[in-house]
Structure formats: structure tokens, C-alpha cells
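What follows is one chain in C-alpha cells, specifically the form predicted alone.
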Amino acid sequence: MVQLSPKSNKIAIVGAGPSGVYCALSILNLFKKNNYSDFFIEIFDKDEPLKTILKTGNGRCNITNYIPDIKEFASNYPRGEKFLYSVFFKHFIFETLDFFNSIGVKTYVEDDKRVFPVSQSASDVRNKMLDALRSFKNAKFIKKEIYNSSELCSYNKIIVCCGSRNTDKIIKGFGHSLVDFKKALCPLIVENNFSLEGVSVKSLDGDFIFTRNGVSGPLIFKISSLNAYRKFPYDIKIKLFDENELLELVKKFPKKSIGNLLCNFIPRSLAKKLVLEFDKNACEIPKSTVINYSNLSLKVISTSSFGEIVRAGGVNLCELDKNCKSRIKDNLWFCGEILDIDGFCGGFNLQNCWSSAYCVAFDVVSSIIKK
């Protein structure tokens, strides 16, 4: 055990998934870089270290996206997005990835931006970081789970950022108000879905597939995103394809059935659902009609209770200052997903928790060493 004086320095951090572990790291090497050591930090957590990271990126970790401007790269967060400005630009993408280049996790970036490790394994990420706390002597955790700050009264600062999962009594236990959590990024459950079950699309506005009760994918993903807030039942339009490539083929094959030439676009299983005159010629079909065919429209009755990948909500920005240190409370920060910020699929998500996570580092060890 690191011998500490009695004035040492105690930190506590209150989760140990991404944003947790991700912050405990930055402290640890912030103070190793500043020639640091009279502190200590222990880790709460009722459940293993970093079990959250393994579903991430259906189980590959998609560690972050590859857009290098921080107002384009924010505004993929339906909510967050400003806050986001100041956050990004003292911890981006750029640092993210040195930093797990220098734990040994070696990234590439996918063709539509998104970064994976080269192991393709969220596994291989949650080993690495974890062998790099083990490390360091001045960091512990400890299986409990915490409620509220009169629990670690003997700390000298406190950070929470224990997720967005039955957090509300948390959040609130600590003198911070909370904004409503809702689900996003999830499934859909729709009034009809045409008895699709299992069928794809490839959409102008994005993919996404059918499901038994509803639509899923990740364009509708991001509509639940869009949507957290919005009252059911609400109606959601789709652009299926171009409309004027359906009238250019229908102008040059007037003979073949509107179906047959509207299966160029979309799978004959929906193109069957939508099209009632399915054999009838296209030249017989009014162009209104035609035109219609490239709107998919839907009326959502609930989210999925399946599928759930983050929440919508969590503790006011208002509370807080640029570098997530809470104006209520002294020495008390939080970080990651507990944040009133959420993100859309790509990597967004998991960039929020190595960026903030490591905004609040570097505030508290400058809050220590100035002293």
C-alpha cells in the first residue's frame, strides 16, 4: 500500500465504466507528469470494472468517429451539443486516440468514420485500460454501490459518473436536479409494420429493418434519438428512394407493372405491402400515386423495451461549469453518460465519456497542485 500523509489527497470516483476508468487513468498519468503522488484514488462500483464497454459497438468498441471539426462532430448530439464545445476542445479525438495508442490499443477508421480497434474487440479495449490502472499503486476499487455524498465524507474530491442506469436517486442524492431520463437510440414499436419481420431497407434517409412489432436499425435509432422528448403516438415520414427515378423508368417501361419497376428501389416483400395494384401498368397509374411510393409513412405507438443502447437525460448542465464541476457543491464533478448529453450511434457516445472524463481530470489535479 502507497504510504500517504495524513493531509493526502483522497479521490473518489463513483462508477467504473468508460468515463470512470478513463478519468482515474488521466488523473493518474496528469500526476505522474507533475511529479505527483500524495493522493489516492478508489473507484465505487457495485458491479465488475468496465462491464458496460463490452456490448459497445456490438462488441467491437466503437471507440470514437473520425470527424476532425468539433462543431460538426457535436452536432451529432441531439442534446449536449454546446456544452460539448468547450469539452471538445480541451480533450478531442485526436487525444482520445493517442492515448489508447499509448495503452496499446492500435485503432483504424472505417469507411463511414467510425473507430474500431484493430482487435475488433471491446474485450481486448477493457483489458488494456484496466492493466494500465493496475499499474499505477495510488488507485483501487472497491465493489459497492454509493447513493449519496454523505458516504464519502472523508474524500477530498468526489466524481460521479456512474452512467445513465438507475442513477435518478444518485444524482438527486447529491444535490444536483435531474433531467428526466428517456429512452434513445432504441427500437420502435409502430401501429403497423406490414407483417415484415426481418426485412431490410436501405433508405435515402438511412437502414433500417423491420422488426416483429415495429422498426429498428440505425435510422430509426437516430429518429428515437430526435424523438426522446415527443408524446405518442407520433407520425414519422421515410424518403425510401427518389421519386424521379421511379418516373424516369415508369416514362421508359409504361408497359411493366408499377411493382416489378418499384422493386428497383425497395424489396419486393414492401414494395408488395405499399403498392395495392401491384401487376397493374405503370403508365396506368396516376403520377401522384407513383410519387407517394418513395414516402414510407409510420405512426409510432412506444419505444422497444429491447435494444436500448443509451439514455436521454441525467444531471442539468445548468449545475455546472465548463469543466463539469458542479456550482452547488464543492470538490464534486461528474462526467460521462450521467451528463444531460446523448449521442447518435457512431461513437459519439463513448467520445462524451473519454472527453469529459478527462476535462474533470485535469481540473482536479489543477485544483490539487495549485494549492
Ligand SMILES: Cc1cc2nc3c(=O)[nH]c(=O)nc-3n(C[C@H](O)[C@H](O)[C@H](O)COP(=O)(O)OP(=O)(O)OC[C@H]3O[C@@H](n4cnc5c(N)ncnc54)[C@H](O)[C@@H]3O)c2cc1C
Second form
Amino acid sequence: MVQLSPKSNKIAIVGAGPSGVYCALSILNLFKKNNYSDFFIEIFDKDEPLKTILKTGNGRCNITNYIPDIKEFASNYPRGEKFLYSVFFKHFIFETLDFFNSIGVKTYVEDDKRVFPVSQSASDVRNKMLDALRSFKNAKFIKKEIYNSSELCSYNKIIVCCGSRNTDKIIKGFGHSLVDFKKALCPLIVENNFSLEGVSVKSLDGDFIFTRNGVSGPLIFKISSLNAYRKFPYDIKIKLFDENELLELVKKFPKKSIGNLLCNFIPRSLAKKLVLEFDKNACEIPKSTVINYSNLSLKVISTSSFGEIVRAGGVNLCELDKNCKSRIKDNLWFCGEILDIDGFCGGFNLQNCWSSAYCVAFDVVSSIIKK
Ligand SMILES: Cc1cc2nc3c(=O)[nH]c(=O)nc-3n(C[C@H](O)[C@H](O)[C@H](O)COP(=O)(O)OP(=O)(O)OC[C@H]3O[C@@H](n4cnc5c(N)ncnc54)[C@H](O)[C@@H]3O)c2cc1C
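How about the form predicted together with the named molecule, since we already have the form predicted alone?
Whole complex next, starting from this chain.
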């Protein structure tokens, strides 16, 4: 146990998810580098620490994405892109990967640039982060739900990072306003999914799969994110394939059935639903109809209640400075998914956690050391 003086800095972190634990570790490392020890961190969580990381990347934890250019990286956030420039300038993928390497999490980059731990295990990432935290004496977890700043009066510095599930009250409880939360990166329910549950499609726009009552998969997550604040119902159009390639086949094989030619581009079960005259000779179908087969139009009626990855919305960024510090209350910071920042699939949401958490840590430590 560390000896605290009456003037010791007491730091409270609300939420022991990826951003809370990364923030704590960053504070501990920065103080260590500065030979400063007159502080104590208490990390509050209503649940077990880092439980939320276990589900990430289907249990493999997609830590980040290897796009070395900050602007290009930030373009993967439908909300928060500009705010993240200065955040990433302070702490970006290279610093994150160095950090994970330093605690024994070796990483590798997949062909599509997504970064995973070599262990392919989110549980390994969790254990290594928690082991690193336990190696310091100045930090401890406390299992407790926190709802407002008055519960934390005895702390000099407060960091709130409790994610985006049921956090409206907490944001208000800490004196801030919020941009309404909406589901982003989630499956969509559509008016007519052709009873094609389980059929997966590789379209020009991206991959997707038909579900019991709608559509899901990487393309649909992206569409749901881009339309997070749109009113239902709305129409979406998916470019299934290049129509010129089908037109060429029609020219080459005019006596083949249009349905069979379409099967070169999309699953037979989908072709059967889209083409009423499946067995008709391709040359008998008007060109405009052939071209239309390359687009799939769907009417989205709502988001699905299952399979949601992140939420759009959160702490209003106008009320924060570039270090994620409150402009409204002294000694208060926010980081991670509680911010009005959300990215596409591919490691972008965790990178927001790592980078914003580090920015907060740096600012908190600077504010104490500079005193
Ligand atoms: C299925 C799934 C898979 C995902 N996969 C990936 C991926 O591979 N890569 C990626 O980049 N992103 C992924 N994400 C998104 C990523 O997990 C989140 O962006 C990230 O967990 C947010 O971290 P956070 O610490 O800000 O919040 P959270 O992870 O939500 O953690 C918040 C913590 O605060 C606690 N808490 C909440 N309210 C209170 C309270 N009142 N008092 C005390 N404690 C409280 C919670 O118990 C929790 O432990 C995935 C999300 C899901 C759901």
C-alpha cells in the first residue's frame, strides 16, 4: 500500500472498459516516467473490469487499423473526425502498438489492415492489461455504480469513460449535455428480405448477409452508421455487380437464360427472387431491365435490437477542449465511447478509446506535475 499525504492527488476513473483501463495505465506510466508518486487512482465499475473487451472482434479483439496517415484514418469516423485530428496527433496507432508490445501483447496486421493480437484472443489482451495495472501499487478497482459528480467530491481529478449504454443520466449528472444516442454499426430490419435468411452476398459495395427479418454484415454496419440519425423508413440501394459485365455475357450467350447468367454474379437463391422470368432467353430481356438487376433496393424500417456494436452520440464535443477536458466543470475529463465519436468496423472504435484515453491521461498528469 502506498503512503498518501493529505495533499495527495486522488484520481477517480468512472468505467473500467478499454478506455478507463488504458487511461489508468497511461497515467501510471507517465507519473513513473516523471518519478512522481504522490497520487492514487480509484477505478469505479459496476461490473468486472474490461469485461466489454471480451466480445470485441468476435473474441479476437481488433485492436486498431494499420492506416498510417492520421487524416485518412480519421475519415473512418462518421462523427468526431475533425476532433480526432489533435487527439491522434498526440497518440496514434504507433504509440498504441508500442504500448501493447510493452505489456506483452504482440500484434499482426491482416491483409485488410485490421490489427489483431497474435494470440487471437481478446481474453489475452484483457489479462495482459489487468496484469500491467496490478504491477502498480497506486491504483485499485472499486465495484460501484457512479451517477454524478457529487459522489466523487473527495477526488481532485475525475475521468468519466463509462461507454454509451444507458449513460445519458451520467453525462447529465456530470453537468454536460449530450448528443442523443442512436444505434450505429448494427443489423437493419427491412420491409422485404425475400425469405433468404442465411444467404450471403459479395456485392460491389461490400459483403452482407440476409437475416431472419433483415440484413447484416460489414456493408450493412457501414450503412447503419452513415444513416444513424435518419428517420425510418428509408431506402437503400446496393450495387450488386458491374452491369456492363452482365451485358457482355448477354451479348456473348443470348440464348442462355437470364437467370443462369445472373448466377455468375449473385447467389442463385437471390437471382430467383429478383428475376421473375428466370428461364427466359437473355436476349429477350430489355437492356434497361438487365441493368436494373445489378441494383438491390431495400426499404429499411428499423435497426435490429440485437448485434449492435457501437452507438452514435454522447458527450457534446463543443463542451470539451482538445484534451477531452470539460469546459464546463474544473478537473473533469471524458474519453472513449461516451464521447460523441464513433467509427466504422475495423478497429476504429477501440483506437478512439486508446487515443482519447491517453490524451486525458497526459493532461491530467501535466495538470498535477505543473502545479
Ligand atoms: C460485440 C462487439 C464487438 C466489438 N468489436 C470491436 C473491435 O473488434 N474493434 C473495435 O475497435 N471496437 C469494437 N467494438 C466497440 C468497442 O468494444 C467499444 O467502442 C469499446 O468497448 C468502448 O470502450 P469504453 O471503455 O469507452 O466503454 P465500454 O467498453 O462500454 O466500458 C464502459 C465501462 O463502464 C462501466 N459503467 C457503465 N456505467 C457505469 C456507471 N454508472 N458506474 C460505473 N461503471 C459504469 C461498464 O460496466 C463498462 O465496464 C465492439 C463492440 C461490440 C459490442
